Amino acid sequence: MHIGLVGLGKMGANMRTRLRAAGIEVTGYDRDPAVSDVASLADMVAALPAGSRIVWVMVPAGAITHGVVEELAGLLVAGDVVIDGGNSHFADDAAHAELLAGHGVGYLDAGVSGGVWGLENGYGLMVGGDAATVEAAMPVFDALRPPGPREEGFVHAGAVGAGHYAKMVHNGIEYGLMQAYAEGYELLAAKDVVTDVTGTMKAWTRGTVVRSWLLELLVRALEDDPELAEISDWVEDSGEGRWTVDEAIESAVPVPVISAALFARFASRQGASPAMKAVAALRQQFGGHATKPADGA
């Protein structure tokens, strides 16, 4: 199989490497010529087998993704497929699918989780679209997902839009989990009763009911910087937490934990908070997200 990959940033470049390691030929395009395999999007499309091309789009959500899809609509032909693996809003998927369908081009939306660790561990995949198109792209999904049973790292979540909707909810849950670990860290550190905060949290990583990969990543961050002195407590939000809360309001579904975690990130931009230092450290650990250095660091 030979596919195209648009966007070779932190995740896109790692995905190209993982796909190639699985025996899938990849022609990647990025606006940065230092990492791109070809000089233009048109050159990338020309390198693929017409009528059965698969082009994976891995660029920032919103206007940039829409611009790439529009350009691909003018370059691809009937039988080709576009997969949007970025963090697009699920409502954008229907418009992209309709635009491409006018050219006979298929469309899938793929929620992707794994961050900068996906190259080594594989990516959790949530996909929306019709079954036949999903099946045609399954070798790509199998190469990217974690080893083990397919159903533990991949789901065909539903029709177009379902993949990005599932990823949106996934990220909302992630907000709540990170906030709970961060608040626990702050409480442990608030008194001198527990003299080994990092060790205590590390002891939770096996056997306890709160063990998880996120907890392991927080321990890793604390081992590197026990006081989190090198990192600011200012925490960005990617937008998916906001979308999750918006959808909860639309559907009258109570999401108090996710809402509180989102608002805590807003509060992080107003004053010092050890808990928000922990959230910032977690985002850096799992996703390579930028952090702000602490004052004087």
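Coords for the form predicted in complex with a further copy of the same chain, given the form predicted alone:
Nothing else is written out below except the one chain.
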């Protein structure tokens, strides 16, 4: 099998490596000629078998993904397939499927999890689209997913959009899990009687109810820097946590944990919280409670 791969950033390049290691021929294209296998998207398409091409798109979600899909719509032919493996919003998938369908080109959306570890461990895959198209692309999925039973690292989750929806939910859960471990870490670190915080979390990695890969990663981080002295408490959010809460609101699903984790990230990035200034101002007004002047005030 010979496929195309658009986008050779950290994730895309790792995926190319893993695919090739599994015996799949890959022609990769990237805007950066230093890493691209070909000079243009058209060259990449030309290198693949017309009418049964598979093109995996692995570029930033939103306008860039949309641009690539549009360009591919003009280059591909009936029978070809585009797979969007990026972190696109699931609502974009229907539009991309329709656009490509106008050219007879199939479309799958693939949520991909695994981060930088996926190269070695394989990637968890959640795919949306019709069954025949999924089946046609299965060698690609089998090469990317972790070894072991297919159903433990791959799912055909539903129709177009289901893959990215599932990945979005996966990431929302991830926010909640990370915050739960983080709150537990802070509780341990706050208690004098616990003198081995890293050791305690490491002891949880086998046999306990909370054992997980994220826990193992946290232990790794603590083994490097037991008081996390080298890292700030400023935490970015990637967008998928926001989408998860937006979607929960759309579906009227209560998500107190996922939203709390998201808001904790927002708060982590605020210099001074306007809301807490307002609370401080209120306390001063009604109770004559001492407040701290703002720095420099």
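Here the rigid core means the biggest group of C-alpha atoms that line up within 1.5 Å when the two forms are laid on top of each other. Numbering follows the first chain given and starts at 1. A quick note: this is a predicted structure, and the numbers were derived from the prediction, not measured.
Taking the rigid core as fixed, one finds a CA shift for M15 smaller than 2 Å between the two forms. Annotation for A42: C-alpha shift under 2 angstroms between the two forms, rigid core superposed.
Core-superposed comparison between the two forms: the C-alpha position of A272 differs by no less than 2 Å.
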